[in-house]
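Single chain ahead, written as structure tokens, the form predicted alone.
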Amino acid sequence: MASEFEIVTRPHAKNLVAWAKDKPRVVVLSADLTTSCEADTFRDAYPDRFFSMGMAEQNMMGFAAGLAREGFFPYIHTFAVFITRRPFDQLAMSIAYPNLPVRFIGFLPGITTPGGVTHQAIDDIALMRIVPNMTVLEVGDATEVESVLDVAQSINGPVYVRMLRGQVPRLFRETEPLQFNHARIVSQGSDVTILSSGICTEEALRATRALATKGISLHHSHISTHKPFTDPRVLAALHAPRYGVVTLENHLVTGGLGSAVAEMMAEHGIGKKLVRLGLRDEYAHGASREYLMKKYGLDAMALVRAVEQLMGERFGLSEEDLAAVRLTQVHSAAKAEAL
């Protein structure tokens, strides 16, 4: 963990110009949204490198595949619903097919944007779970935005990346990247076993550190690998509780994180209650990223309820409790992203 929370403005945009800089053969290919998912800054640097393909998502990945094909290595950068939606054949059969080094470099997941269910991607690592020869990350934080086109970069196939923009809060050291199907143990205890991801790790730790007050014993761990899901460290995590495992994740609770760790527990024979927080069988309307988080049951208060599910018994912790462990106060003032 970072021992001072900070905010990190853009740093994909400033990142990707810096990492791509000794690598000639990453192009970036951009879908009519590239200053919205920080591309610009590339385009400044490397105009011979990108290409802007309009608002045509299906074509640009038949584009992807060519440029693939020949030696290159496409970085597509949209918002995540126009990755994994619209061109989701010419994904399957163009690029994941053949196993081509695409990665896909999706932004506004989940409920990170008031723009409603057209623009929410709630829906996206259900759907590329599903797809042959995928790899599937998210980052949860700047250092995470900082450190995963490396981790892209090595994985011989298509790589989907659930990608963060704007302001970005900088939860872990600088010095400890991302790693590839490798969770990130951020506290250990017997009680109950928590699995977080995304921006949902941030709730997790305002959580955790109200609980512990209360003397909860909790295990925490931050999932940034969703397929593969065969990490060790996480079977260990749902073996080791006494009460249960609660995952909580800004998807769905069918076919992301939750679904992930029920499948690992039945296929291990882990006989534990699990109770899987995220959207339930619904879509988001539009609003700020905070509100919704509160209404959909994704913030601190539902991972405190969920645990007192668990050990059947109240703590008395109020939000006034959870805001005043509150990471950060410049992030949890922060606006709601624009499309």
Given for the second form:
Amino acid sequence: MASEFEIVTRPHAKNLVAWAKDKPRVVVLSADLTTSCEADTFRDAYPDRFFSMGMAEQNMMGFAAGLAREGFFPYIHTFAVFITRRPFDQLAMSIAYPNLPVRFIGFLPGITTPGGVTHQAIDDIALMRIVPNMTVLEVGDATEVESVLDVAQSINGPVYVRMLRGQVPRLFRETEPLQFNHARIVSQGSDVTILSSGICTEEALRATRALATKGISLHHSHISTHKPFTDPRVLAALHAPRYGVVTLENHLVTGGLGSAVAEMMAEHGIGKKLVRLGLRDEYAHGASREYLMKKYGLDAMALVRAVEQLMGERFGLSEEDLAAVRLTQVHSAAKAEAL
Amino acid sequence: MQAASSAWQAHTQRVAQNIRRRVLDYVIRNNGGYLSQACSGAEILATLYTRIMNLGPSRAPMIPAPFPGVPSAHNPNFFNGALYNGAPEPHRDRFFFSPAHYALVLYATLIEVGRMSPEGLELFNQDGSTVEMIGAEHSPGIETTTGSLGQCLSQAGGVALARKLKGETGRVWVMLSDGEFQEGQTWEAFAALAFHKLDNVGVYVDVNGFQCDGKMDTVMQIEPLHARLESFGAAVYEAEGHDMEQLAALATLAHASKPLVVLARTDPAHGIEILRARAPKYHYVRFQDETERAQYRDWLEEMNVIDTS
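Next up, the form predicted in complex with its partner chain in place of the form predicted alone?
Every chain and every other molecule in the complex is listed next, the one we just looked at coming first.
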């Protein structure tokens, strides 16, 4: 089956080079995952602005801090787990405390890698959300990969970017770039509000289109700014639904999008049911993305079940019905890249 | 050392002795503090500030201002303590102070070299003050927040790399404590300094051989430090850490394409002999009773007599 969406190969690799061309103070720091993080093109184009720091993430944080203090804009490229877990104290004390403009480009979000528990960042948004001064962004498609750097660069302070690599679908028009703290309203409706982020938005689109055929009225917004989480469009979407709210994220349901939504609903006295879909207090393991999304309930069918739960009825949708609106098969063919 | 042979040595020696005396005075009045760090580090800091570092005049108030709030995008009033070391200028040196627990010793140093007023020390560890017990980057003389030990050298390395990229000629001086060699990050940092050939970095290490739990070789061995550092690609020299002529001379040695390291072998009770009774628990002094406190008061009075005679 042909994909409905264009698939862009290595969008960050191409975009980073073009974007950094006229920004001489932008430097890239890498910890032995340069090609794996699509920074090889930058290294080759601007060797004087690329610094190999080896497998030494704690030290890399300090070097980035020092460069930022002197007026440079370090773009740290490595896997999300090696930004948010291993050097957490260095990230907090050397960079976040002094509010330095270091940009963390973290790859392999959640279960997007078969690399298993050591490589799967299932808690990175939670860890970055609790860091004072930190801004937290996540991309969901190629257009956002290509526009997130502009947003990150506009922030006075450190920014964590949950990035995608490899073959990335283009869900949103190139003329509609990622905007800071601004949800993308994908569809309007009054029965249930669905908030999705990252790769889960593609899954949500499969589900919402199938549900629409059953006459369900859904609001669906795609979230790309996790912190700050103060978008009035999101607040309005939480007030709106008759039956409740569903969040769908490629992350633990604690500390990420589901938690942020729960906090916003509680703080604004929105007394509606909330179903949080995502990993539930457990680690994942090494397997394919499709297998893991199904196993841990991050896929379109999990979303259908959540909407059914909120509305108290069954819509009789099968996997075949969801497959019929399946947006892409390309991911299943994408081979795992170097870990 | 007692017979200083020229004007600078006499001056630097006096600064060192006054650092020790001022810290002891404060510890007696406060009934506690980081005293051993003054004993071991006084000559290192005195020599760095009076002889080695090319710093501009202080741009900060003689009496430190109240805490201005933490750095953030919404706090334009944030103040960086490095302004006590002068404004950052391309040809000037920069100072990075890693063992933040030595803050009291650094504050005393700033007073003795005329960058802070003695009244500033009365703000030490007071609520709402920047003269904090374990200094952070708003504290006098401190540019980066390093109380989580082992993080300073990496940050200084980034500054040194940036200064090379910008073609600045000033050097980057770092004071480290030997305990920080137990942190893996310190070795990561030395590997990176050597790999990126950051020869604009000079590191003075207070090798006093003691840490919070006691004697370092009973807690976790870091020796042979000299050989280890050389194998990491640094230019390494040893100094008797209370000999200011040695400390100053080593700063001038060539170390092309390598970071310079001076291992200043120091005595954690230097100049305050009665402190030796507390070995190996040197890290923080809290007097057991008024009798012990009186002994230290007597020692301070004797130091004062010697200095004024």
